[in-house]
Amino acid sequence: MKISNVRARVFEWKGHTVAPQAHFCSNAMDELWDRGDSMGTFRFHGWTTVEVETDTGIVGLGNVALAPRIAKAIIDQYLAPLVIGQDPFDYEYLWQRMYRSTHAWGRKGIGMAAISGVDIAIWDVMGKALGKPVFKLLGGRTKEKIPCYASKLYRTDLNEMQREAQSYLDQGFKAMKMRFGYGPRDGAQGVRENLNSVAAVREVIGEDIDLMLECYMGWNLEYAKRILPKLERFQPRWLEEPVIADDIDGYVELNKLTSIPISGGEHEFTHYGFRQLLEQRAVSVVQYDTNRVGGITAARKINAIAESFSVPVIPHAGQMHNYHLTMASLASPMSEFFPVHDVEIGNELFYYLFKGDPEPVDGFLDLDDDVPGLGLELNEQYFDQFNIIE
């Protein structure tokens, strides 16, 4: 079996979108004086799909969520010629071929995200060729079901946040993640607003439910050092991405400072990047995203490194490429789950573009032992809501 073609398409959402709100979610742009929606550059309203076709008729499906038009150009011009004519089961060779040939510009960021999309599709091909789900190729089932946490709770009216938190309790979730809406430029009032939002959610869910706190790179080291001691009384399971991804020394200092575990890695790339984070004890929870970090080939190496450091791996976002790795790794105790809702930030766009993701039941997800590959298909039901670029 040989790879005969690689087809990358861009899907840009043109359907209904929830309007931006002020202080919706802290982010890396918050340190700058700016007008308008600071979350604008972090909204993902487009996606790249990657279909790796073989001469036996098997088609593997991968995806890229970052800078989709650029990802498509990279795949079409640089990556597709490197894998066409090759055996998909030589996945390590193919990954190294893509990684090393684009190393001057592609070892992090959108170049690595494009490699991820091709790599995910190759693993889907292998699973389909063997008639096995991908997690069976990665080591098999390490848990009966995957515990998952509800991940939304953006900063809105506190009563609305409490109602949303209660809805997750009613659905059986034992863990959930909320977002902060304020950062350094909002001063002491912003600190109080952040603390009030955590208190409001904790009031509803009680002490027996895990609560995770998301900063999305919207703070700096000084601000984080001031607010972290005030957050300890809420006993969060972790605090996510308090500073920008390049401030590794900041992560190290914060991880030593507080009893709250510091998490990160959503914006880190390859096993080399995560070796650095782990060796420096920069994070207590690893959160790569498989369709950014280098695909399944890179992610499985990160799982092994993290396991040797006794650091849990809880991938960013749900989605099948992450679920298969979580199911197959003892290092991964749970998964993130984005509830299905109208298109807002863009993570939820996955449900409009693909079908096959499992639905959580009482806070658990399961994967089918009898569905080969990733178990995903393109969801043509909503194609008319996208601008599609071939």
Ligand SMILES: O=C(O)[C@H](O)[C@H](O)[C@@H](O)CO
The other form holds:
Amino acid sequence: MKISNVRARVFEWKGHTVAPQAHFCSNAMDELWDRGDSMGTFRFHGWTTVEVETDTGIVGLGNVALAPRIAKAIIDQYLAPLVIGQDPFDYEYLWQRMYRSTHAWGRKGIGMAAISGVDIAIWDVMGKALGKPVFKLLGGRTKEKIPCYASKLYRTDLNEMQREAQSYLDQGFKAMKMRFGYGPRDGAQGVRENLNSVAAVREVIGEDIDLMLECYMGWNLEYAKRILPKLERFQPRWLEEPVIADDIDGYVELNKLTSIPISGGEHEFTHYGFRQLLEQRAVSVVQYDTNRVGGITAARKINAIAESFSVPVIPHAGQMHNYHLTMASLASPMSEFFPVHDVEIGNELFYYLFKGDPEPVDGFLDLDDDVPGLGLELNEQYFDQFNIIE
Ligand SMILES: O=C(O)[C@H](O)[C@H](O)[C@@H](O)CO
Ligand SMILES: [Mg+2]
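Okay, that was the form predicted alone. Show me the form predicted together with this ligand next.
Below, the chain from earlier opens the complete complex, with every other chain and molecule after it.
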């Protein structure tokens, strides 16, 4: 079997989107004076699909959610020529070929995200060729079902957040993640707003539901050191991305500061990046996204490293390319799940682009032992809601 073609397409959403709101989600842009729609650059309203075709008629499906048009250009110009004509089962060699040939500019960021999309498609090819789900190629079923947490609760009116939290309880979720809306530029009043929002959600869900707190790189070390002790009383399961991804020393200091585990990794790349985070005890939860970090080939190596450090892996986003790794690793106790399909931040686009993603039941997801590959197809039903770039 040889790879005969690689087809990268960009899907840009032109359907309804939820209008941005101020203080919706703290983020890395908040430190800058031009407040505006600070989350604007962190909306995923476009996606790149990657179809790896073989000379035996198999088509593997991968995806990239960052900088879609750039990802497509990288795949078309640099990565496709490296894998066409090759045996997809030589996936380690092909990963190294893509990684090393683009090493000058592609070892992190959009270069590695593009490699991830091709790699995910190659694993889909292998599963389909063998008639096995990808997780059976990675270690098999380590869980009867995958526990998942509802991940939304962006900062809105506190009553609205309480209604939303209650709706996740009603759906059977045993864990949920909320977002902060304030950071260093909002002073003591912003600290109070942040504390009030956590208190409001805790009031609804009680003490027996896991609550995770998302900062999305929107704070800095000084602010985080001030507010973390005030958050301990809410006993969050973790506090996520308090500082920018390059402030690894900041992560290390915060991860030791209080009883609150610090999580991160959705903006880190390759097993080399995670070795650094783990050796420095920078994070207590690893949260790579397989469509960014280096695909399944890199993610499985990170799972092994994390397991040796006894640090759990709970990938960013959920979605099928992550679920297979979570199912196949004892180091991965649960998945993230985006419970709402209205296109807001854009994480939800996955549901319009692909079909096959499992729906949670009572806070659990399951994968099918008998569906080969990733179990995803393109959802042509919504193609008219996208501007498609071939
Ligand atoms: O952890 C997450 O789900 C990500 O940080 C979100 O995708 C991001 O949009 C901020 O909520
Ligand atoms: Mg996050």
